[in-house]
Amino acid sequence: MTKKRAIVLAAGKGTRMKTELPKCAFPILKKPMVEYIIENLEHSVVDETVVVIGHQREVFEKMLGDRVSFAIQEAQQGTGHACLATSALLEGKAGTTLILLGDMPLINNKLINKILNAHENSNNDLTVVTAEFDNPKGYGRIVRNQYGRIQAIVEDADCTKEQKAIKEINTGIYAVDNEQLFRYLPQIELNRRKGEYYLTDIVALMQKDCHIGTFAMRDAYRVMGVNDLYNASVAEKHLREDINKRHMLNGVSIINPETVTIGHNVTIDPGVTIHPNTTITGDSAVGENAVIGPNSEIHNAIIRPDVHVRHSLVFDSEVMERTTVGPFAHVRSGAVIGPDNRIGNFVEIKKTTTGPNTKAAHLAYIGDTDVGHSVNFGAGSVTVNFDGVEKHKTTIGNDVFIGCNTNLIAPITIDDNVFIAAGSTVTKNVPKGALAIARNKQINKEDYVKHLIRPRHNHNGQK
């Protein structure tokens, strides 16, 4: 079996993106675009991947870790120079190498496999992936001889008037015999006008002695590069449509799908309903018969079956079966909401676990807390977890009733079967079965207000 490798070119700065991030690390649907390529390579027939990095290389080293090998392009001198930077890792090795640009997030593992299979089945030394664009401006043109064989790739800026009329373009993707690649890479000459070594020049060098073929893309949009923020928005649109279609064909009901964004790594069971203006991203998972939205955002969260999330945010948390979240709730930072809970209007829950049948119907903050089953938080309840320097924990047992406008000053423990009177500020632990009242005694002073009211005058100045 022929060894298959990939080179991903990700060393460029990408000044047209106008961001501090290197271009290939720019997020598309909240995930760096180069990660789409690496994930699809991992699910393809490719055995080994080398990523060429340069500008802000530490970003890629942290992001990809040991999933890939890295080659360093110290000075960005073009695609030919970038490929040559991998020579210490790849030169002299037999097999096929796939060369990809790191700003193509729409390419998928099926397409990668098709390109490699076509290359090997055709016994090519080099296969150039091409596409036809009605407006090919900015792309290198595929120049063929009278017999239709590829002779060269000419960059847009170097094209003659006749060559500019060619609609077949170079996508920047190649499959090549690895030993031939490193035989011809050192022969590429510097382009004086740009001060770069063009990988495209390898076609003219190889066409005399090698077998060169092309692979024509049917869906040209899949090889679009992201060079600016407008391109990023177009790539997101295509990704969104692909992902939503896949989920709908798998039994997920998406209402008004053009307003719904689902990330590449999200898993959704059949029977889920997603309402408009909803975003689900990261490593999120949604269980069967859940209803998400409208106007909700889920990120890196697990939503169990039969959960309803409406007009709310759930980040880095888990919501158990048959629980309702929202409207206008915020669940975050490792919260685990138990089954049959109700997390209602304007409730924020952070770094908290709750047991079954617990309710916080409205206007509450519950942070850094362990909550048992069948607990009721009245409106305005707050676990006061921050003393100005450190966060502290609150522990609440089972069958606890917390009255409206109650403050629980952490660290504090509320035992089972406790009733806390409304308006209390509780600073001490409450034992099992107790009633806690922590408020000043009400005092009514009869006829007090009339002494504070000044006489009123009419418009004529009369009392």
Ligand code: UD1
Contents of the next structure:
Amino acid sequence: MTKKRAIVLAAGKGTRMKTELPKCAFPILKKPMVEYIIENLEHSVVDETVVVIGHQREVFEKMLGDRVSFAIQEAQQGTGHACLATSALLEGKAGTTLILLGDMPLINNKLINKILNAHENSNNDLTVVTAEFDNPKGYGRIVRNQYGRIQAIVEDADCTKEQKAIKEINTGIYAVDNEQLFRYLPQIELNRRKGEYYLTDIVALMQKDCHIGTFAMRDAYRVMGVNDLYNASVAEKHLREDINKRHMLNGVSIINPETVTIGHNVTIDPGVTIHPNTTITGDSAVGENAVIGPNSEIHNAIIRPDVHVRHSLVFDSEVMERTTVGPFAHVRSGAVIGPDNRIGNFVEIKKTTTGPNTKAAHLAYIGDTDVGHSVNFGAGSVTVNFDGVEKHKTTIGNDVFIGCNTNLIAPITIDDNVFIAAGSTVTKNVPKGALAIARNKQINKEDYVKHLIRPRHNHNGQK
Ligand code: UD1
Ligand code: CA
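Having seen the form predicted alone, I'd like the form predicted in complex with the named molecule now, please.
In what comes next, the whole complex appears, and the chain from above leads the way.
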């Protein structure tokens, strides 16, 4: 078997994006573009991948770690120059090299395998992957001779008027014999207009002595390049449609799918319903018969079967079976909400675990807390976890009733079967079975109001 390697070019700044982040690290559905490519390469026949980095290279080193090898292109002098940066790693090795640009997030592993397969069956030294675009502006054009053989790729800005009319474009994907690649790369000359070494010039160089073929793509949108934020939105739209369709065909009901965004790595069981204006991203999973949305955001969260989340946010957390979240709740930072809980209106839960059957139905903040089963948080309950310098823990046992407007000043432990009177500010631990009241006693002064000096109002509200 021939060894198969990939080079991914991701050293450029992406000036047209007008963003701080280097282009290939820009997120599509909250995931960096280049990560889509790497993930698909990992699931393809490719044996090893070299990513060329330069501008803000540490972003990619951190993101991809040891999943790939890196080649450094110090100054970004074009795609040909970027490929040459891999020579210390790849030059002289036998095998096939697939070259990909880091700004084509819609490419997938099936397509990668198909291209490599077609290349190897054709005995080409170089296979250029092409597509037909109705609006080819910005792409390199495929120039063919009278016999239909590829002669050159001409960049948009260098095209003659006739060439501009060509709709067959260079996708920027090439499968090439690795030894030939490094024979021809150093021969690429500087494009004076742009001051760059164009990888595309390799076609004209190789066509005299080598066998060059093309592979025409049918789903042209899969190889669109993302050069600016508008392109990014178009890529995101395509990806969203693909992903939603896959889930719907798998038995997930998505209402008004144009408004629903599901990330690439999210798993959703059949029988789930997703209502409008909902995004589920990151490493999230949603279990059978859960109902998510409308207007909800789920990121890196595990939602177990039969959970309902409405008008709410769940980030980096887990919600167990049959629990309801929302409307207007915020569950975050490693919270684990037990089964059959109710997390209701305007409740924030952070870094907290709860046992089964616990409820915080309205207006509560519960942070850095371990809560047992069958606990009831009254409206306005607050775990006072921050003293201005440090965060402190609260521990609450089973079958505890926390009256409305209670402050639990952490660190504090409330034992099982405790009842806390409404309006208490609890600063000391409460033992098992106790009633805790921590508030001032009420005084009623009988027949007193007539002594108050109060302004008199007439029926117009005037004094
Ligand atoms: C490139 C192709 C064009 C093709 C199009 C497909 C060239 C000269 N042009 O144009 O024919 O139709 O892609 O989308 O190859 N990069 C580096 N180092 C550099 C320059 C670029 O690593 O010095 C990387 C960029 O990070 C990017 C990729 O190469 O991921 C492509 O560069 P870009 O500037 O987007 O090329 P296009 O103008 O789109
Ligand atoms: Ca591009």
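None of the values given here were measured: they were computed from a predicted structure. Residue numbers count along the first chain shown, from 1. Here the rigid core means the biggest group of C-alpha atoms that line up within 1.5 Å when the two forms are laid on top of each other.
Once the core is aligned between these two forms, the alpha carbon position of Asp447 differs by 3.9 Å; this is the C-alpha shift at that site.
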